[in-house]
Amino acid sequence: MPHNAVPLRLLMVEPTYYNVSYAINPWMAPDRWKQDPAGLYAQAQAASAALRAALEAAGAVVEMVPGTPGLPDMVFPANAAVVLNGRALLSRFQHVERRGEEARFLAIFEGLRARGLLDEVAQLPEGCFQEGAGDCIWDATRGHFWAGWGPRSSRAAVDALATFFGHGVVPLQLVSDRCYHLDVGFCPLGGGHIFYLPAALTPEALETLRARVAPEWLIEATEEDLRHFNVNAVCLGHTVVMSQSTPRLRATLQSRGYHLVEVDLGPFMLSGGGAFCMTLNLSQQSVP
């Protein structure tokens, strides 16, 4: 099947539409997008495509879909679905800004099952709120899901996802909002490596990861990271596809055997989202 061929399909949306125009998160500056509107669209624009020159030539397939007018926030598809082995689970989002996606992106995935890059698209149930691949991230090296709860994604979606996909789905309360979803502050590297910020977790979500991860294979982000949504990255292998970062993280993902490709993000920063963000894996397997 086309989903399980190299190299790596990501889906990515135009972003014709985008703007911040609402706050749903702590990071949405719509005052700010006020002060400029033209400017801020114009170098979205170009944001947007320099993140996909730069999935390009790191080697990915970039699928870009049309977004939608009124749906601003259509450019962050990691909130769309959750995909593994060729079948999506469609999220349900708990902000009413956001529900007018869930229709769009129906329509948008059963088209790329028609055209074969996907087997199955399913949706969550009502009023099971899940916010997809940025609330549920999958590691490969560990074969089992991530799944953060709290402040978008209810903890009984871990059930549902487990039940659908059949993995195992570890979950990681999240404490802060300004780590609304996992993603903003939590990364599984393609080298097995986690980088995550620990403030982001409960203690007991703390626990849980240090039990299952072996503190060689972690690595602590700082606030600096966060404010940069460096953590928001997009893995592919050893190359890691950023927002613009620090010298002091380089050295550190450097020094683990990590290429930095990094991507002036900033106006989509503006409404909290980052690279991961702004992406959704479309060929994820659990077998390599």
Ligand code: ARG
Second form
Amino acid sequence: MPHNAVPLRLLMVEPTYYNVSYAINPWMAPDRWKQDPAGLYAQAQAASAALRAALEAAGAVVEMVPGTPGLPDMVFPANAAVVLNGRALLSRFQHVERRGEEARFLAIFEGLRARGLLDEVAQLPEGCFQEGAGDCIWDATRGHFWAGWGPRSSRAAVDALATFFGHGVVPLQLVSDRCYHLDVGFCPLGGGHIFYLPAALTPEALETLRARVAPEWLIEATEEDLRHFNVNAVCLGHTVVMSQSTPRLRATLQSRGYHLVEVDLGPFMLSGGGAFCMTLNLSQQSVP
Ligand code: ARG
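Instead of the form predicted on its own shown above, give the structure for the form predicted together with the named molecule, please.
Complete assembly follows, chain above in first position.
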């Protein structure tokens, strides 16, 4: 049963053309993929379907759109755009391997606009990189975005985001390539907590976070949670959908009132992705 009056509408991309054929983050394992391309491909199709089913069971509506041959990372539409109040600001990718996605997602988002699922589709000024909701996460509790920058998105994009959306954008510099997008190590949860890996952030970014969020609202993730891509989670109210977790994390989140739904996303973790980045929230509103 959806807990919001307006259901959460999530964009996903069919994994028809998914594979791991290059490495642009330290989790990507093209050699591992080469050992069993057919087996891993089949597992990826099943994993994407299982994630979709879990999200729908939790009350979300999933818009599934086709991928494109030669653009395997399109299965991570969190990187396609930042969306708020029906307005989408399209990404500019840092790596040449993903730049072809920009034109594809422009066409997809124009299609969503034609269907009335978005009101506006806009482009970032040139000269900066910004990899969508992966590096610009809406915090519904606090009414602002948290924006990761460093490995992928540029610091200059923060101002462009703030100008376009007219909402606060709090920059957090990422310190490590393992957390190359903010969403790998940072997840605002529906009940107001922030689940995050301290080691993902620079000392300044940690200070910024701790100045804005009281300690009882911060839940620290561990290296083990990072390895399992458990911080890269989709939160629907108090239900948190993520890749396979651990008894310890299950207990931690349950003690704060959350219910975990786990999906085996192994084939996508071989590209450095988990549940959050396999989706993009199209229905995100600044006033719930
Ligand atoms: N292979 C993709 C990349 O490196 C994975 C993207 C995952 N997305 C995310 N928001 N964390 O770009």
